[in-house]
Each structure stands twice: as structure tokens, then as C-alpha cells.
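As C-alpha cells, one chain now follows by itself in the form predicted alone.
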Amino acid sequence: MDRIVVIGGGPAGLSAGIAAAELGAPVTLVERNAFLGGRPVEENYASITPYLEDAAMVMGRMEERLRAAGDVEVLLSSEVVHAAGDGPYGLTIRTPDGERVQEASAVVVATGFTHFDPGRETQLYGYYEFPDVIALQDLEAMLKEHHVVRPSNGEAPRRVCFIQCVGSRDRQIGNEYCSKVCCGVASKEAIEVRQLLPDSEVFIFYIDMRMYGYWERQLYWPAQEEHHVQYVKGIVTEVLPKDGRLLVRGEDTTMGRPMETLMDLVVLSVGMEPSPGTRKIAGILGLAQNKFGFIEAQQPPLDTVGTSRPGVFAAGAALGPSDLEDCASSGGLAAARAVALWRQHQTVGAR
């Protein structure tokens, strides 16, 4: 029997699986990890932006809803390794028990993103050189443990700063796009640092803040007015060690003058890039990708989930930078399109 195959068990894949199953279609969800939840679980996210809900609990609720939704098969530690046909597809899935072929009337690709590697940055931020230079996801893991410290000495930082647009909006490295969520995530984490360490000073160095929709009211203004996070419009050009701390050097573009300030902990707001899984499955299914490696929607803006192959839809950060709400929305839309196709195949098969 044909099923809808969802590839990826993160927020978009879970959303797609839930929607397809609740609409009455049989679903097989294939996840490469031994667990569901995607990047929020894999990277130990503390909370979800912008609501500050516990990330593991949110993902846990989605998993419970998926498993209760109907005819749902979840294959963990598994991956699609081959595809045959032009729709329906015969997908070869490698599982811990060996390979099997699953007939799929429709496929939803929800293979997510990976964090930009700050070792490729064009500025000298020293992610791999200085232990007190960390990335957003590193701080998330600390926040989850309620233990934010300087990795170099285990002490609580007195001055913390975030540097925005690391790996995004940078033509020199080829990532000329905005990663969309970094300003909001940095503001969320800044609030959480201030809540955890009320004696600390927290700064955000930014080119310009990009808060989408309600995030302005949910994060940006509360960060300043309630939690006293200090936003500095400027460009940081390098981070250097000095007297056991970190010297952050750049330009305050509001004041129009050079800037130097000492910090205990520097957090790089790294952007999004296509995950290795997105690149791999695009090759297996023969999906068109944009110049950055994300799967290319074929008829945006009105069809944001259709791909270059019939019956194959994409959702979430496989399509480009996305927040959790984007992932849930596109996952649901991709599921609806997939179920419509599955029903067509069932009707034809019954004649």
C-alpha cells in the first residue's frame, strides 16, 4: 500500500506527519537520528523562541501527537538511500534491520538546517581559538542546564555580548541571505542570561535588528525595557584576548567612532545553512536547489512547498531559514498537498 513518506523528524517533519495522519493517510516518518525532535533536541535548546517554552517539552508534545494520530510508522536511525520512479516512488530505506522498499504516493522532505560553522567567518572572532567565544547553540545548552559560565575558568560572566550576522548577509562567504531568526534568538537568550545572572551586563552588537511580526513586541522591547539588554548598532571586526578577558573591537556606527570594550563571554549569532541531509536527499530525489543549497520551491509565493519533482514537497528549513512557526505552517501545507495526491492514487487504484 502506498504511504506518505516524511523524511525528517524535526518540527517541520513532525508537523507534516501529524497533519497527514490526522487527515487519514498512512504515514511513514524516516529520521536519521535515534530520536525525534530535530535540531532543538539534538542541540539541547533550552527554550523555543519567542515564547520561552521548554524546547524538549514542546517537541515531546509534537511526538506524542504524531504517535497518537493514526496509521503512523516511525523509523529511527534510518535514511532514504535510493529513489525509483517518477511518482509514485519506490524509496529504499536503510534501517537498523536492513534495507526495505517503501512505495510512496507522495514524499515530504523536512531535513532541516545546520548552524553556520564560525570557523569560516571572514572576521577574526576566534571561535576555535578562544574558549570564551561560543555560538548561539552553545549558550542554549548552557541555559538548558541553568549554568552559564566562561568555559575558560568556569566562572559566571560579568559582561556578555552577542555579535549578530555571523555567517549571514555576508557576500564574501556566499551567504548573502538573512537567516531570519538570529536577532530574535539572541534577544531571547539575552533575556534568559539576565534572568539567570541578574548582576551581568549584556550587549547585542548588530548591523540592524530584524524582528519579524510580533517578535518586536515579544522580545525586542522587553529585552531593553524589562531586562536592560543594551543594543549597540555597530560592526565588530575582531575579538582578541586581553588580560584574561576578550577585547571586542569594531565601530559604533551610531556614534561614528571606533569601539573597544572588554567582555567575559562572546556569543556568535551564527546563521542557517542547508543541512547535509538536505543536500543528500536533494541529490537522491533529483530536486532542484537554489544557489545556497536549500531546496528550491518552484512556484513561490503562492506555492511555497512544491519542488521540481511531482509528488515531492518540502517544508521548514529545508527550504531556507525558518522559525518554528514557519516549520509548523509549511509542514501542514506540505502534508495537505501530499494527502490530496495520495487520495487521487487511492481513487485511481480502486477503479
Second form
2 protein chains.
Amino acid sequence: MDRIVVIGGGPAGLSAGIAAAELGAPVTLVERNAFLGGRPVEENYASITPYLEDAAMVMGRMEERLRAAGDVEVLLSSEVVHAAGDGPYGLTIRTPDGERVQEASAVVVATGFTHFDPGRETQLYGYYEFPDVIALQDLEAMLKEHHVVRPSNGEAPRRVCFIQCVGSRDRQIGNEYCSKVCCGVASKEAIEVRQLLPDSEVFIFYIDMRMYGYWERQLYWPAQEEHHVQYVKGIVTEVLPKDGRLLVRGEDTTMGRPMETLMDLVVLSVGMEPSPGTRKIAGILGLAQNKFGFIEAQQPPLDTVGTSRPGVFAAGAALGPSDLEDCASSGGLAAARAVALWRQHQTVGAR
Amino acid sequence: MDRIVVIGGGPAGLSAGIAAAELGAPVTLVERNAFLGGRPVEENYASITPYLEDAAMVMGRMEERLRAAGDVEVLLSSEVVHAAGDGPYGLTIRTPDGERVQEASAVVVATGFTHFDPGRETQLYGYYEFPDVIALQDLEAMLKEHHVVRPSNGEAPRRVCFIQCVGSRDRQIGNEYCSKVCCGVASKEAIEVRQLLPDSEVFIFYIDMRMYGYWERQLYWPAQEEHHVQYVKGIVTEVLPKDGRLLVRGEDTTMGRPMETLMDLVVLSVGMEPSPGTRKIAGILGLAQNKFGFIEAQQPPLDTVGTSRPGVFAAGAALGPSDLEDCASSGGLAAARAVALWRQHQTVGAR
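Now show me the form predicted together with a further copy of the same chain; what you just gave was the form predicted alone.
Following is the full complex, with the preceding chain placed first.
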């Protein structure tokens, strides 16, 4: 029988799967990892924005709700490798037990993002050259262990800085978009570093603080007022080793002057790029993509989930930079559209 | 029979109504205006972000889709005035034909926002004192008519400026949130002014440019590069009349010096506050609200639509500052949750 196939078991895929199954449709969720939870679980996020709740626990709650939701089949360590038809689709799924074909009335693509690889601009910040230059997700893993140290010597850092917009808002590298969440995530991690290491000084070098909606008061003001994180409007142009520490050079645009400052730990706020899964599934299903490789919604802004193929919907960061709320909400709309189509097919089939 | 009642016929309510009806649930949509389309229609928006499409046309497409979606009853010039029960609810709806009671398995609250009234800080910007100080929505109405003039003398303005964060990010007036869309809307309107009046100079005074996601390349860069809109990081502290024009005073924070400049037209980028309808329905249904009066989601970030009452979901700007994508997506999730509940009630009722 036709099912709804959700591809991806992160925040958007779980949201879509829950909504579809609670609407009474049979759901097959295909996840390439051996576990559900997406990036927050895969990359060992300590906590999620904006309330600093344990990431694994939040994602675990979603997994429980999915598994309790009705006719739900979860295929782990599995991938969609081929699609036949033009809606409904016959999807070939490679599972640990071999390949199978699943008829799908509708497909929800929730294949998410990957972090920008700062090695692509290694000449600027030295991500692969200097051990104490790390990325947001590296710091998350340390925060998860409640153990934040300089990788070079295992000591607690006294001065920590975040550099925003690494791989975002950057025409030279071709990512002419804002990755939407990095300001919030950096502020959240900065708060956690200050809580864990009260003697540390923490700086955030930013172009614009994109703390839209409630993040302003949930993260940005508390970071400054309660946790004394120091926000510096400025552009960092290079990071160099000096005296066993890191020299951060750039321009302080508020003061209007060049800036040089020593840090123990530099955290690159890397932006979002389409995940390999997003690129792959776009190819398999023949979905229109934008110039960055994200799946392109066809009728934005008021249909956020429709793709260029009938019966294929996309949700969350497969569509572009997304926060968790975006994932939950667009997952829900995608599920509603998918189930409406599945119901049509049931009615036709019953004739 | 139990229906799903959607309260509000703007972007979020239409999205929710469409999704619910396409899922086969009977929908009653209650709208206080005599027409659908919400703020974009009510306030005569010329076009919507980010693609400058005609606002009435876009909203009209949604209305058409709603009316074609199945068992949909639209009650215009109507209001929910009372609620009995604790899910399902018996909602008393006041219509032009008198009051009626509607049983509802689930309710979607999509009662939207209202613009911050800049008269609340009239001492700063003179919205009610100087005719050439207007707000975003006033300029929209002029753009709709392709006739942008100085209200004081009917002449085309040569120098136009936008002042961002009026009623947003402002602790003194109690709105400690960013209204999320004003940077995009101001940039969109600035582009349209430059298209309509090629001889004009257009300035945007901002604190941070909140052009998250794709807006960066859809609006922010084109505004600067193709349309020569001038962005000035600075805080405007007062607007005064001078020589028949407006003297705009403040601080240019990039240059680090005080700023005084003459403008012909000053546009206040007013933020979002809960609509009267949001405040009223929160009282009628007993929904938890945050300190600003918006309805509070109970399980954010990964359940964006659940409220403090069973079976009552909220979507769009009833929950807080929202862009059109937020409205479409959260409307969809709210519909999915509402229909799942309606189906349960049908099953129980059929026993």
C-alpha cells in the first residue's frame, strides 16, 4: 500500500513524521544514520536555542512521539537510492537488509544541512592549521562533556572569541545568504562558556546581530547583562599564532579602527550548506535547486514546502537556512500536504 | 457536527484553513473583517516580501484555494465572543445574522498583529505632529497607488528616510523583541520608492540589519547595488521640523559621530504588537500569553503551535513577530494538529 515517505530523521523530518502519522497516514521514515535526531544528536549538541534544554532529550521526546503516533516504520542506516514514476513514486530504499521498493503517495524531503567547511578559507582563520581554532559544533561537543579546553594543551581558555558569518553573507565564497541561526547559537554557547568558566572573557565579533523575534530578550540581552559576553561589531580578517596564543586581527567598525587582540580559543561560527543528502536526493527526485544547492520552494512565500515535482514536499534546512521553529512548522505543513495527497490516492484506489 | 474553527483570515489563518480542509476536515473560518486576506489586504499593501508580488493577488490566490478546498464555511464580519467547554469547545460566534454556537474539536487562533502606534513615543519622531512623518503601512498604501508624495504639500519627496526599530528592541517602551520583518519590509519599500522616484535619495537608519536567510541576496544587496538605497548604521534620536522639511538627528555609529540631516519624508519602521483580536481571544479562551500579550507556545522550539488549552493551537503573528513564511508554515502545523484531534473525536463519536 502507498505510504508517506519522510526522508530524514532530524527536527524537520521528525516533525513531519509525527504530524503525518497523527493524521492517520502510514509513514515510513528513512534515516541514513543508525539513530534519529539529526544534527543535534549526530554532532552531540549540548543544548538547543533558546532555552538551553538538553538537545538529546528534546530530540528523544520527538522520537518517542513519532513512535507512538500510529503506523510508523523507521528505517535506520537506510537511504533512498532511486525513484520511479511521477507521483505516486516507487522509491528504492537501501536498508541494512538489502534493497526494497516502497510505493509513496507523497514524499517529504527533510535532509537538512551540513556546516560550512572553514577549510575552504583556511588562509584566513587556520581551522585546519591551528588546534585552538575550532567551529561551533566542536565547542558544542565540548560543552556536552562540560569540559571546554584549548585542544593544543588541554588547559581551560581564559579568552575565547567567536567569529560570526564564517561561510555566510560572503560573496567571495558564493554563499550570499545569512545562515540565520549562527548569531543565536554563538550567543547560546557564549553563555554556556561563561557559566562553565566564570573566569573567562568571551567575545563575539559580528557584522549584524541577527537576533530576530524573541531571541533578542531570550539570548542577546541576557548574554550581555547576566553573563557579560562582549559583543564587538567588527570584521576579523585573519587569525595568526603568536606566543602560544592566537592573534585575532581585523577592524572594529564601531570604533572605526584596526583591532588586534590575543585569544586562547577561537570559535568559527560556520554557516549552513545543503547536506550531501539534500544534494543527492534532489538529483534522485529531480528537484529544482537554487544556486547554493538547497531545494527550491516553488511558490514562496506562502507555500513554503512545495517543490518542482508533484507530491514531493521539502521541510526544514533542506530548503535553506532554518532555525528549529522553522523545521517544526514547515515539517507540519509538508505533512499536511502529503497526507492530503495520500488521502486522495486512497479514495481513488477504493473506487 | 464538530468542525475545526479557524479564527482569523490572514496569511496564517488562510494557510491553516486550506491545510485543514484539504485534509478532509470541515472548517469554519471566522474573520472580523468583511473580507479575507488579513493585514496585506486590510492595509492595502502594495506588494509582499521578498519578490514584490502584488499583495492582493497573492492573498486572493490563497482565498481561492481555501474556497476550493472542501467543506469550508467562511464567516465574514464575525467574531468568536464566548467559549464553553474544555475541548471540544462550544464557540459562540457573533455574525451579521446573529449569534450561533459552533462545536469545535479544535481551534486555530490566527488573529495576527497590529502595528506599534508610534504616537506612544510621539515626543521623539512626531508621527502625529508632522504630516511628513509616516509609518511603513502608510507608505505601502501610497505605493499601492503608485503615488508617493509628501502629505504636507503633495509634492514628490527628494530625500526619504526609514527609521528602523520603532517600537521594537526597545526596553523603555517594553517591547524587548525584534519584530523580525521590518528590515525586510523597509528594504522592499525603499526599492519601490527608488523605482517610482528615480531622482530620490533613500536612506535606512538601522541598528542591525536583520536580513536573515535569503533576504540578504533577495533584498539587502539588490537594494544597495541596483537601487542605491543608502544604509546608515545609526540611531535616530529625534525628528524636528526645519525650513519646511524634517531635521533628522541622531548618531552615526559607524562614523562614531553625531548626525543631522534634512529629509522630505520620514518613514517609521513600526514593529508588531498583538492585535486587539489576539488579546481578546486569549481572554475568551483563557490562553497563556507572554508579557507582551502574544499567545505563548507551550513547548517551543519544536512544537511551535501548542497553547495552554487542549485543542487550541495558534499560528502566525498571534504567537509573536512572524514573516509570511512563518505564517504559512505554522498555519500548516496547527492544521495538522487540529485535524488529528478532529479525527479522534470522529472515531470516538462513531463508537
